[in-house]
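Below you'll find only one chain, the form predicted alone, shown as structure tokens.
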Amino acid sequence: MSRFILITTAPDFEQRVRAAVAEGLHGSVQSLPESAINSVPHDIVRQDVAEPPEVIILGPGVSIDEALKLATVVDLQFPEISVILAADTSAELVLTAMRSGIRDIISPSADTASIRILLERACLSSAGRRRGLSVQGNSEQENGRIIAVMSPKGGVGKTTIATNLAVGLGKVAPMSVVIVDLDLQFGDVASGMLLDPEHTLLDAVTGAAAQDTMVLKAFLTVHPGGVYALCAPRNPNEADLITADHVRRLLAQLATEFKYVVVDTAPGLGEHALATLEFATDVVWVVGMDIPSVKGLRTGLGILHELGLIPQGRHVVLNFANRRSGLNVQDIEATIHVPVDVVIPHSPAMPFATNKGVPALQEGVKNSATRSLRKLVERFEPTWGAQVHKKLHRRAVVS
């Protein structure tokens, strides 16, 4: 799958370019000949049919004049393309380009580090042209899934099922997949998906981004599993910072963006659980095979039904199944009056994965543990309601 083209004559900067997305963008790099510079624009994007390219780079040793004659034209033919330039810049040439349609323009001898960030903020644009491009052939917007992972205890691994569940939407629509840790204090997205965020969600929230989506898009981290993540504050204090509005703006704001937003929430219904059960489209509910676990969520719902706060996609997980528990799926579904939909087995793999920050579904480990994270992301792909609206809560078994 070839998200990137680049034309260009200098073989270290191609490999400095390829060796970018390599580092954690979704996606690879087709190479062109300088000949290609001359092509029409169709033949250059239609070279991957059932791909076509987000990122033209136009590199060193290609003519500048040819360069901006192609990206005037793809501008106008191809508007959701992001054109990038490799050149030494002037205030002449920055200002011709941006007349011709020229998205960013970068050095020739970048590293690949700022290579990689010109690149993710060029998908990110891309992205957002695209998504607008296709709300102007619509009379309504169609805004995406606001999936909310929650759990009135702790200690029932729901960062494992959050992260899962957005890497596995990942490979249902790559790049169209944001996870949000919303445990403002004690969030654990981050080191469970091995991130080093540059910006946090207290960024995301405050000054332009709050006010302009292209900005807020900026503060998101790439993932390597074709996702992108708005990780918690890195200092608890800052959890102080960010307000009930904030985040009702703010995943408004990714709703129109992206199809899926995995929000894993704070343990408990506080303010901020509360805001996003507001604009959520569905919710899961994991629990625990332990009694404090089982009562918190019969709490928990009820509490929720009397304030109306329960979305219509409701998806109850029951993580560590043990039949050596005590407690069976029945016991459990009597006791919080609602089926159980997955039941994910106990498995010494998942922390395991956990601990190398590497999600389960992403490494492609098989076992049974994993089967049933990807039954639950089946529930959330588009033709899943219309192939199995009749065993929606179908009762569970322990396997």
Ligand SMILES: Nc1ncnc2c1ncn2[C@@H]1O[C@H](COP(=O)(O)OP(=O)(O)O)[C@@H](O)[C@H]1O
The other form holds:
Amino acid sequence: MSRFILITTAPDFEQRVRAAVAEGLHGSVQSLPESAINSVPHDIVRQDVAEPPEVIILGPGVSIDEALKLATVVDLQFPEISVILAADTSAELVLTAMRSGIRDIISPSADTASIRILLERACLSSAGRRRGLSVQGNSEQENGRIIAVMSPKGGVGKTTIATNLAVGLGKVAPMSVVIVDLDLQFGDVASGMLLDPEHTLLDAVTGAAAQDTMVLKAFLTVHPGGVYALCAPRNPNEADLITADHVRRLLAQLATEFKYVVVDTAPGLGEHALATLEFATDVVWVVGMDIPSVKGLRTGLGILHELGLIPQGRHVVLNFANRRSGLNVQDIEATIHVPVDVVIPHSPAMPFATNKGVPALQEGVKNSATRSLRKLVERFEPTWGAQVHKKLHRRAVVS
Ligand SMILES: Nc1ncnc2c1ncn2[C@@H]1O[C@H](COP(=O)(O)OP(=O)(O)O)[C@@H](O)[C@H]1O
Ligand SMILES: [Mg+2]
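For comparison with the form predicted alone, would you give the structure of this protein in the form predicted together with the named molecule?
Complete assembly follows, chain above in first position.
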């Protein structure tokens, strides 16, 4: 039995929440008057001592400022409770909400089915936190997807693709995405997303954060696109202090808290990349339109196959596609023995976005490259597998 507390002035929203819970969440909904938004969390949470709430839904109709204040204190005093804001979103609101410890935002006009899915997720993450956020204690259902962006060679667009994937998924699942920069020596997620991190990956894998996911979350940097980031250490020497075990633990921790963990990596198959592959649910393989890049991927995939380190979700992205390269998609597929899933054309808008520190998908730029990046994002949306099951890979390849 879960307990949901709702503070709203909108009877129709309340009705939809009640219907969503009645549809199979095995819980009870308690609606409090609008004035409860000004109470201290203790009074709200302890109304029924026998059954503490798992989810508190604030809005619509209540003061957003008061809702955010309440969420901040609940997050500190009762971190196991998921606070959800029901309000029309703007990028600015998402950012403030994230900082206030709001776990999710839902549109006041959301239908019963969407409310049910959201509440289900909120209950799961609340249950995870209540169990002491233990990494081992979580079932697969509660863990998010870990998407590693990899390539044997550098300069093929891994960081560009990882940052755009994170920002694109941030639109689908605000506040439920974290990007991790595992290019530990020369990572450029921070510059590619115009972030000035107070803490880096080194802080996240050492000390209290490694023991407690709530502390770890405080070490993440918030990006205006509604995603969190864990940036590479500032000094390349610090990379030596980070071990493969650190990486394993970090990814497992993040997967308990986020729906999507996007990992940007250094070129090649170093120890951190291999540790990532042990945990990754998906890999986005990036290949350029040149022989060294294509051959590198073929060799890399062969080695990983032998090691049994090929995660289930495989997504091959051909970047810098260009008709005048002397190669075509079929040549590349025949060499790497797997189909290419997404083709991103060579586009001057990409280095422009990198230099500006604003991923192309963040700005809603429309061109052939962003269209392809959106296709890549769609592959990770929850409904994708069900809808286009048969088109998982564009076509089979005869090797
Ligand atoms: N499709 C593309 N067209 C043109 N330039 C691109 C494209 N994809 C990436 N770039 C540019 O190539 C450079 C290297 O990309 P980056 O993502 O840093 O590669 P990696 O992380 O694999 O080393 C960046 O300046 C980036 O903007
Ligand atoms: Mg890079």
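Numbering follows the first chain given and starts at 1. Every value quoted in this text rests on a predicted model; they were computed, and no experiment measured them. Heads up, when I say rigid core I mean the largest set of C-alphas that superpose within 1.5 Å between the two forms.
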Exceeds or equals 2 Å, Cα of I310 between these two forms, core fit: no
Core-aligned C-alpha movement of S82 between these two forms, 2 Å or more: yes
Core-superposed comparison between these two forms, K356 Cα displacement 2 Å or beyond: no
